[in-house]
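Single chain ahead, written as structure tokens, the form predicted on its own.
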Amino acid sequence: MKTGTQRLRVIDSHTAGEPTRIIVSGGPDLGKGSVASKLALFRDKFDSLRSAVVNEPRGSDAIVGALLCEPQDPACVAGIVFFNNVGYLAMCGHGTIGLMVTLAYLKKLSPGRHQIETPVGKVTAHLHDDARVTVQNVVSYRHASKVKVEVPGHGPVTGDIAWGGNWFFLVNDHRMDISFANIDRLTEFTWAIRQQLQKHKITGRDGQEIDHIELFGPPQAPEADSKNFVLCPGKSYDRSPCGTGTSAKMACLYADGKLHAGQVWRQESIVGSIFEGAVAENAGELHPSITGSAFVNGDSELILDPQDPFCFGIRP
């Protein structure tokens, strides 16, 4: 990092209640490689910048950060690296929706279809005229079904393992109340599940860590099909219905014959916001799409003063 004071321009937005903070200028030069290689360089050389942006005292555990960068593919309007309070995200559905609204705010794009380069590949996003965005996510699939794990204090818990741009353990059968008033117990339960998955080496494909836990229950909104609670990697819950989590859920529903191509699935979040999802199959691969709304709510400059003992965030 630089030895002098550094200034970063960031745009804050929220997608269905979940905050996104995007560095739009002042960030490091990550070269000309793929966005995946940019993520690796950012993680290896500039991780303190990640912490400075999203951790206290400037941020909070709920904020998902991102670095706007040049895409390697000239067909893409932007490249994006997503991160949070503990590390990096392969893909972020709500963050991509927030990115599109942020780019529109910066007058870098107009309504229509655009391609974004992410660490896990290109995604297509359609910016509508009413702050709504439809993201065509990466190919999603169920990796394993009816996986059982013993959770101390709760007994056996059965769930599916699915990929929606991140790895999820999805649980339908539980005794928890999926309500905002029950967030502390939901957090404790889902964190215990994640710890047991790690302890018993239950993973996604090729040993990849399952770092999101998702519970489902009956919706409160009459137009919704389901209500979820999603625990993110840093032990914070997702205020939105979670774009990658909704993609993973639809992959499981499709595998069970409970969701058909083109059928709309409305997922309600723990705070009552809703994403609309659908899937399409092409050459045996499942392509989910997620539609939601985002709003810019901040345009500011972060000052990184190396004399500040918490310049790069409060970390363990």
Given for the second form:
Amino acid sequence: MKTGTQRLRVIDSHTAGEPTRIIVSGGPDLGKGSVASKLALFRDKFDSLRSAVVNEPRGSDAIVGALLCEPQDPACVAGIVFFNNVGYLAMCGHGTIGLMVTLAYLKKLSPGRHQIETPVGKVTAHLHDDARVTVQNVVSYRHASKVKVEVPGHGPVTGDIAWGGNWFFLVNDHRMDISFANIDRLTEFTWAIRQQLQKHKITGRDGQEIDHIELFGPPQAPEADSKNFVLCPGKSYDRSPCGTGTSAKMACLYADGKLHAGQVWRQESIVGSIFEGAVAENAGELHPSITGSAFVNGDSELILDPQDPFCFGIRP
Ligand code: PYC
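Moving from the form predicted on its own to the form predicted together with pyrrole-2-carboxylate:
Let's see the whole complex now, leading with the same chain.
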């Protein structure tokens, strides 16, 4: 092995079509703190590893990466830091489903309920006997409704701002066709919305950036309630219905009295896959849960050779 060469074992999976690549060994030692502090350390000292794992030539813009780490809370089976082509995610629903199936593949857990430590708190995930996982996500809520933004070339667009583990701008009222054939236009439109939100300093709570844009339209699958298109922070789109995005959507529906506690919401993605969601209310807080399936589709070793000019990914 050449000097300085690093090897990382990664497990690839997809959840409803959306890929997750988890570093299961060979990653940096991030100490004994909380997963939130591990994220901060990873971002400050090892960000090139993030890019090496998810960006081209090893990865693609669509891949959500993750680092499996020791949880600080002994009640949790694992800690997880999620990242993408441009940075870090507070929480990731499809990635948590992928994590559970990955841990089962590694024989680190069996079907049943388990707790996972994420940077934004503990989530509970139930691994069923088949490939399905139910994630009880972080408390979700609508922060603002009917927020209007002027989008050049498209006119005024009105949406809700909601938290589902990430910040979302959710738009029901638009003239877009929510179909796979229309991905380029959907991307251009949602990217333009995001830029206007930034320009006009429209944010989530405490000035937090809204980095996911979600459009809704009628479903194609007869069993679904709605179909979505979700723009992720690095301009790729979510192939899955988006776990945190579906949580944000259910928070808005609940706030409008259009979804009751325990009622099932079936969210179809732009590729036709479906998550089943529901909410429970406890002491005035909304707890969403999301059920979806994931499959392991790769188990490999990444070789990071410092002499490779693109060892740490192709970056701007
Ligand atoms: O499933 O929460 C999710 C997610 C966020 C970004 C991509 N997927």
